[in-house]
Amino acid sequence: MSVFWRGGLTGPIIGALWLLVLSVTVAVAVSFGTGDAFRPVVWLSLLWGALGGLALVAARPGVPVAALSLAVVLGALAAVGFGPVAVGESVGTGWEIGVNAVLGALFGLSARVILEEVPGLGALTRHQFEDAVIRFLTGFGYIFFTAIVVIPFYVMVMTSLKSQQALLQNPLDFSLDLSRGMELFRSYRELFVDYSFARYLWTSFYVSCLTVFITLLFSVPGAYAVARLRFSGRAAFSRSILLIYMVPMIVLALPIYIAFSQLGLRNTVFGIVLIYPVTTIPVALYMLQGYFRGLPAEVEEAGLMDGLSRLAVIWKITLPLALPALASVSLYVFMIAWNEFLLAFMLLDDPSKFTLTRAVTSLNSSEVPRQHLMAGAVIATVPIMALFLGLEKFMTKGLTAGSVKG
């Protein structure tokens, strides 16, 4: 390969950008964890990162040596007020030295790995340069997208565990006062005792289960018909399945509200169970027809030749083979129904019929403490998150099993 770049430029540039990313990440994490003020110093992060990257490329130390060396260096710089992470007046110098030392260790561990393919200060091939850039972007992507997910959830959980007095004193302090003991969970206890959240959980659970049942009841035969049977308009029907799903629900909100009000279905759980499958059947049809097409038709034809009816073939042969897809579609539909908010907010006014998302919205009031709203959001989020994380592999397997025919 031809010479493309030089290690003497790649190391400092990537080092500077990477230390800036880590400085911001560490400062935010420590601030959230302790409630004290930590902030990244941009110009110092870029300066020390460039010098650190240059040293890592020139000296090429082992990963443990790099981590220890940079931890000592950044800790020493923090001691004289030139660390990449600065602290507020209320925070002691020991904290500043410790945080910058940890930052230096993290930088040494990760930057040495990122610059692994950079052989020195001399010429780099395109492959070596691109490998270093890809490693940097991969690390940045992990940090950035993890922060987007973790920070809001962390703020939500920590706020739900705060007392009203602590929130009024410092709303931005997300540290945890463990001396309160079981009083940390006071908001959760009051939600179940005073706000009937157990009933809302049960309502959302059985509404979601009924939505899954009704969706599968219609989508399984519909998807099978599109995938296996020959009838007039089959191709047009197959292409138009997702058109309904692509119409924004906000466009349909007013007609649905008017129709349900005239039919007496507004403010009833039956109306919710009736309308939720309308939003999930199209996507379930689309997902299942692709899977059914991937199943070998010869197995079903053998069943027909043995005297089974078409319905018997579906029940005894097709559905058992399609269990992974049915499970993944069921989980997907369950999550849609559990998290649905617009229709529940529009159609339900009676608190005794609220779903969980509608109940959480009712907590957004000046009369309800803010920690109760956050506790309600945690209650609504944790069950479906645990369900998804527990069945993620199974869901992925079911969604991709029919992607390759045969």
Contents of the next structure:
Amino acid sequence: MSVFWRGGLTGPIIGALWLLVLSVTVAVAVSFGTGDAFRPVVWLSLLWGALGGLALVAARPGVPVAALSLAVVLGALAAVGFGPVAVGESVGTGWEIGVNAVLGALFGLSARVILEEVPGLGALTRHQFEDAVIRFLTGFGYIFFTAIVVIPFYVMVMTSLKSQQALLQNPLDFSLDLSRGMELFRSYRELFVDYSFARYLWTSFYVSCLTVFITLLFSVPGAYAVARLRFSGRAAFSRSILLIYMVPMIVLALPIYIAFSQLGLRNTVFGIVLIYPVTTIPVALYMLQGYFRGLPAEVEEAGLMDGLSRLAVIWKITLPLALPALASVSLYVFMIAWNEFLLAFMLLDDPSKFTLTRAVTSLNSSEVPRQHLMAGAVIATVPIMALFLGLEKFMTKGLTAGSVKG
Amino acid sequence: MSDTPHPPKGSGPLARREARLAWGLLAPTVISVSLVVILPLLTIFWISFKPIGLADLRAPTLRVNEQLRDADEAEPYIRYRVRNTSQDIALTSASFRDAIPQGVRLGALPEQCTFEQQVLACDLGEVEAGGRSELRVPILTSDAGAVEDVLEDSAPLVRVKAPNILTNLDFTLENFARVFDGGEFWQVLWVTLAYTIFGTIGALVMGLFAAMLLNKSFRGQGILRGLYLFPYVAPVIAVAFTWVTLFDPFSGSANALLIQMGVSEGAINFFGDRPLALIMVIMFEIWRYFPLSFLFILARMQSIDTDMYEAADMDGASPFQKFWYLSMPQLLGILSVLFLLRFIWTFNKFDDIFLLTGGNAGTRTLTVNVYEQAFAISNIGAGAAVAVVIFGCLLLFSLFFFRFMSREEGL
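Having seen the form predicted alone, I'd like the form predicted in complex with the partner chain now, please.
Now the complete complex, all chains and molecules, led by this one.
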């Protein structure tokens, strides 16, 4: 590795790779934004990036100077047709120069920061070299993760706002035709008016709430017993909770389907409310008992000494202390119930009983246009996202508390 | 010296009371979980040895079709057409009763039937599988046409005894023979293992990478952390259908992008071609579950003592050395726990593949095979046999898992 520990090598290599990353990013972003043809030219990106990196290491200009000069240089190169991002024939040269200039500014700005610790063209210490590599990887990581998370959700929302015709014409064009006004939300209107999505939203909502309620009702006493009380079989019990965690749903779904068919519980919301909590109780119990163990036992013992019964201690002392944990568990269970797909899919055939996820599945057919499916996906996603963003602190705690469950 | 007090042996009344209370508090959970988990598991074992198809779940019965014939002629009669709905199972003690409207009298009855208080009761005894027969009951009325509607509106009440296919003692090994038959099973097992191993490791590595990015405080760190959790929090149907839309061979943006950038010549069928489909499902799995590993690893990273790094700085350790020799040993515990749990959960995963490819194009895992056998091929028995195989694998994993977990988590 030590052969690379020279500013004259590290600078150009990192510069070349970084400009390639940036030009791919910019090309993809502008394509998704405008629907026009932009594409990165690999060899030009590597070449100009290497030269840029070399220049930055050699001259070590200030950040504004680096950004400005690289913007001018890449803009000028684009004007003569050698920019790192090329455009299709339908796009004007103005766009080409503009995009490349912005790319240059971004590159100057970020590459200058990445190569901050590289003092010059000469030999580098191991620290300086690794620092540059880590800065490069960090920048790449932010772009990469943000892109892979944002792009699917962007596509989901934008597709739901397009018309069928526009989608087929240019699948890349996600620009919004604002002149359509309220027509933009046509898919949503049709889902609510013609496909009775309001009812499905309501069904999903109350099924999830009931699931949370029943789960807590069962798991709080159970978790308390496992965490605090001594009884033979306690260790075996807390292990078997984990074991139940590992039984795949599809294995259980088959006998549940058979039993529900014979008992006439298929196609009833009651059957769903019966089955959902049982799938979440072990998770909730496991999470809660971990939290209960962390609470100081002395407070409860004081309560017992003062003449409260065990149940009164749970109700008056433990539960108020455990409110944050209860909130996390409730949120997590709500999320599981809201997102549940397999059981709803197998047990519900009657459109009047659908939960939201089941209803969205039914939109996945060749007769229903794509933007309706995406609008359904947005409707299913927005409430849980709103809840998540609003209560992120509790949610992340709930997720880390006891769940590695998928 | 014999009256020195001994420490009490066994459990005293207080301890017994505590144990009773504990089991009382646990009872609702234990009962409900055994009803919905243990009982179905036993059922699966039972069914996997039985020849049951999807259609057998509907119990066989007698279909009776009632019609007034020759109403305008001299000798009108009611015709009862009787049919056993099952082609394989004979019915015993089959009978039906039918209400006859007031004022209608019947002529000579068939030998199986009796007529009392305007109710016609016919006892057919045994009806063989797929058997049909016809009964004619002449009626004595001047104006048969007038009662036709009333007569035909009252549906006959049917009673049969049929052996319940679920509870009889008819066993077979054919289900397992079918499951292990030919190369298909090994193909499915191979796909399952590839999906599980690469999906798990991929999600862990990505999670580790993402956690390292966010393991420092800067403005917007909270926003990015929330953003990176999106794939996990969103409903699986929403994100799976989005991927299908995004990678659609005809109208997908990904294809349009690749063609425009000159990466590919024509449209790529991402979820339809082998082995690309399998790679895509693994990518989806990694994409959807890296947030979870990221969250756990980040939590662990933030609890590592910073003194150690300061000491390392004093000694002149480079960033990579610090990561490799200081952070990694601290993270090894959570990484291995995550690996084991995620391994089992990825192995169990059904929804994702089912929604993305439906198990086509070489992506059929064991769990998808359960659905495929039980519902697509309508052979419940074979589906149950696959489920038993899955369960066997899990038992194997969890034996290993518990040996490991008890050391790691002290549980």
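Numbering follows the first chain given and starts at 1. Just so it is clear, the model here is predicted, and its values are computed rather than measured. Rigid core (definition): largest C-alpha set, two forms, superposition within 1.5 Å.
- Core-superposed comparison between these two forms: CA of residue 56 displaced by 2 Å or more.
- After superposing the rigid core, the C-alpha of residue 117 moves by 2 Å or more between these two forms.
- Once the cores line up, the CA of residue 16 ends up 2 angstroms or more apart between these two forms.
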